[in-house]
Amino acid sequence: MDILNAFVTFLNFVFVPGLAYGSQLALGALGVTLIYSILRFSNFAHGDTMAFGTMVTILMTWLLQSRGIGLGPLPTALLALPFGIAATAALVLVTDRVIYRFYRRQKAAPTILVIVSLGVMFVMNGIVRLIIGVEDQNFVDGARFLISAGDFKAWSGLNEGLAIRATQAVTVVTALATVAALFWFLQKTRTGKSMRAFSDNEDLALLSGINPDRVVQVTWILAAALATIAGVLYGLDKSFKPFTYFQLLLPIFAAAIVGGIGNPLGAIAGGFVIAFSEVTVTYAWKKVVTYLVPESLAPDGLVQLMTTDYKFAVSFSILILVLIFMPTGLFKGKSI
């Protein structure tokens, strides 16, 4: 029984949160890796693109709720999500036409585009803060739990109860559907094949008659969709605060680079590597260890390597190690 209690505790506080967080990071990293593959630069405005899309979704969620429109047990934000994606796609397309296109035509070095994206990041962050404010926003409604701890205890007879929040289940299912749709688009559609060809060899793709402007536009739209979905799922699972999405930029880039930037499969794998690393290192293992060892050996301390205040240090450490020892990542993406 103690082993089962330890296992349920592990699921409750490590595996399920890591799975949800990894899904959010994977979607964010996919957006970063798409931009890097097609436009050849690291988009530091991606975190605040997530914040903008989430903000629009929240505002539309509030509007739908005020009119009594909802999805029952599911969050109303899922209904508002297409509006967030559309607004974010419009924003990034305008940004590309007004700002990035000029530097592409000048054949500016990737370093210049990175610096430009930093400027875009600060402008986006300011817009989001100006419109929605700087406070935490909790926009979750519908059912709170898919499985509650009390119900699980009553069913299993264990001391520990497994609790799976509805937002965690929505995150995993939505992420799976999004990834499946993205890979179908890239593998099966003519536009997706054009994007892959453009990413592999830009000169050859242009000689083949592929329209570069169309490829760029579709890339921005897909990146906006991935950013908005990732941002909304993160906001539903935790809460929305504009500056948090700026901080998420580090684990998202770490995920993309660990997996192999430019490689979509690598971005997904990197998201889960970073998420489970952060959760595992910052979790206090005292309760799990207490179940697994004799009472005389039960630890007095928390058995915690780092507090949650330092969780981004885990991402940073992994990022540095990968850049030093494996610069192309786990899945052999483009060298940084």
Given for the second form:
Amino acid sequence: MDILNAFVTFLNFVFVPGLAYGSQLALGALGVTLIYSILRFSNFAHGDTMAFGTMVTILMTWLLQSRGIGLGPLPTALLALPFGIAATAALVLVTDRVIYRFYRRQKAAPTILVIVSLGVMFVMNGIVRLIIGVEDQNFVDGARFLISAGDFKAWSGLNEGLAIRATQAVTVVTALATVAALFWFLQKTRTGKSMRAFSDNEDLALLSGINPDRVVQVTWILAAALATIAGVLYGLDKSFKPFTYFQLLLPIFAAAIVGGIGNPLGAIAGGFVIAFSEVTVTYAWKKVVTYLVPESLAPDGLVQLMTTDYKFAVSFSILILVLIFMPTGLFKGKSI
Amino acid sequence: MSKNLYLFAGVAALYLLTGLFLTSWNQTLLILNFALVSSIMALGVNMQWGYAGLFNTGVMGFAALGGLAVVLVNVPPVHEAWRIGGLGIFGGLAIGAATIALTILVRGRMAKGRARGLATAALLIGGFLLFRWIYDPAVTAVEAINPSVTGNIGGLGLPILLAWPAGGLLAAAAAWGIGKTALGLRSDYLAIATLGIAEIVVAVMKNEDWLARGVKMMNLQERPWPVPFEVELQRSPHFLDLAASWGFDPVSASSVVVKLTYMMMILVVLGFVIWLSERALKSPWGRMMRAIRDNEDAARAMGKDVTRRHLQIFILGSAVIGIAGAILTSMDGILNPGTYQPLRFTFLIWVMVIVGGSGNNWGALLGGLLIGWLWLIVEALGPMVMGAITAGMAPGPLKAHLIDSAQHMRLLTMGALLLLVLRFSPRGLLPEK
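Structure of the form predicted in complex with the partner chain, please, following the form predicted alone?
Then the entire complex follows, led off by the chain already shown.
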């Protein structure tokens, strides 16, 4: 029995990675949920919006790196992030003006808008692949670790180390700041309040003189910012590959629906539910169990519920369970 | 009618011009066969979307199940694997299914409350542990048998032609499961659920090596009757004489003949599906489906069981996609789960349906032929065009990058095409009557 070592192993391999991944998913799901509550459709292009924003940030990072501009221990990508957000915001605003606005004026059915977003997804995916290609891109720099496993072992005297990578710390801090800013914006500013009013009851909001075009524009800008931040954080933490970002669509949607689509708090909760389930189900618990049980009972196998190849199955199963047992999600979301 | 004929004649001319000027006949037939099989998939999607307004983004998964059926039906069984692991694998899977069934049963019997929650959790966890305990060793044992050649349980060793309907059945069974859970909820949920199930189907096919060798791929030794092998043709004196008298060289003539035979078989299936769908569309059942699509509430008020009808058509459409998936795999002669990509299978088919005209079966066929041609011809010609554009540039990384990226142009082309059609001609080339 060695509870302390088991706990540190758990923190190191499950909690910290889950926390970082959950923050990334939460930011992605927030974007999806915002679009859903204001524009009233599931935006299938969100994954590729993330990829686009990340791509611009990567290109800008490379430019900054070549000029020798950096943030010291922090990744240069943070400095490039505003450029990525600006470019992505411009792209989605143009997309809205050229494509989505037409259907909004027509009051097209949500399914039509979903198909339109598929078309947008294709185009964005094509643009990203044209510019940066399909390969893995690694753009992280700065310090590698906030706490390295060796330092932790020396400090605590335990067998197991707890490593917190710099990118994980950056992810969590950035996500916290972003979420705080977003909620402040939605709760306190006039524009934020008009967005919430628009989401609750479109007709009433229009009657009270809210300018719908402005609400829609602000929504797109926020969604672009959230998508870019989520994409860059994911890319820093793992790596950037356009196809992975398309595949992130499933866990992101699962997070938004599990939390209750249209509900920002729900999106955050959903992100962490999905991330922690994915990590706990696909983690091989052998080490932790070995510390916890008497030596004679130590497991031979990996004690892994599912291999990592099936991580999509995890988010999918949770999605299905929620759809069956609580269709409006953990927090009460919308259902049209 | 005349407009429709012109459109089909135009597409036929495209293929003829491709064969005459752009590439070889062999290549043209390859494109045509691909387009025809895709048209069958488009017909399946058209049933779901055009007749009933169901948004299925899991075409890839159903097509992959069709491909899996080919291996499971045709490949000879590996007796040793069955002897060692058959009982464990299928016993394990049966336990898994029984656990789910039992859980549903118990939940139905017990009153709401903490006891029911605990019982559910206990059943699911216990069942899962039992499943893994029986299933895992069997899988390890099977995959250890001669892994460079087999390592799987093989199939039934039946004629490959039987795999076509079997592919439909397998896809239909999957559609039943997913339809039961996701239909009747909001329309976007079906889209998200099917997107997920498709990813999972392909993940299972990639990772469960005992099933069809996963990413190690499965070669098929047989072709559906009556398609010959090229080598056999080239050995037959009768065929050599015939080729010589027509002035073809035997190698390309044999592959043209093989592709023509496939084309005939695909056309038979395609004709059958179109005939049945047209009959169904004109029957009272077809009118009811369209009534449900156009106004669900009114149809429900008239006493129609909307969810049940949706389930029915979802299963039918998916079965058609499964059949097409089986045809595609038997034509390729190999099952490679790595080739199943959502952009190529799911979204390309969607572009076909929308461009052709949703709700119109002939439109799905036209869309399939046109988009299928565009998809492969852009692949073939893209680098050439890009090469011509960049001819004046100095060689360097930028030029290499541009030529490399030409293959991604088609995503852009398809997306732009989809958006243009949706915007300016939302009813497609051949609108529903």
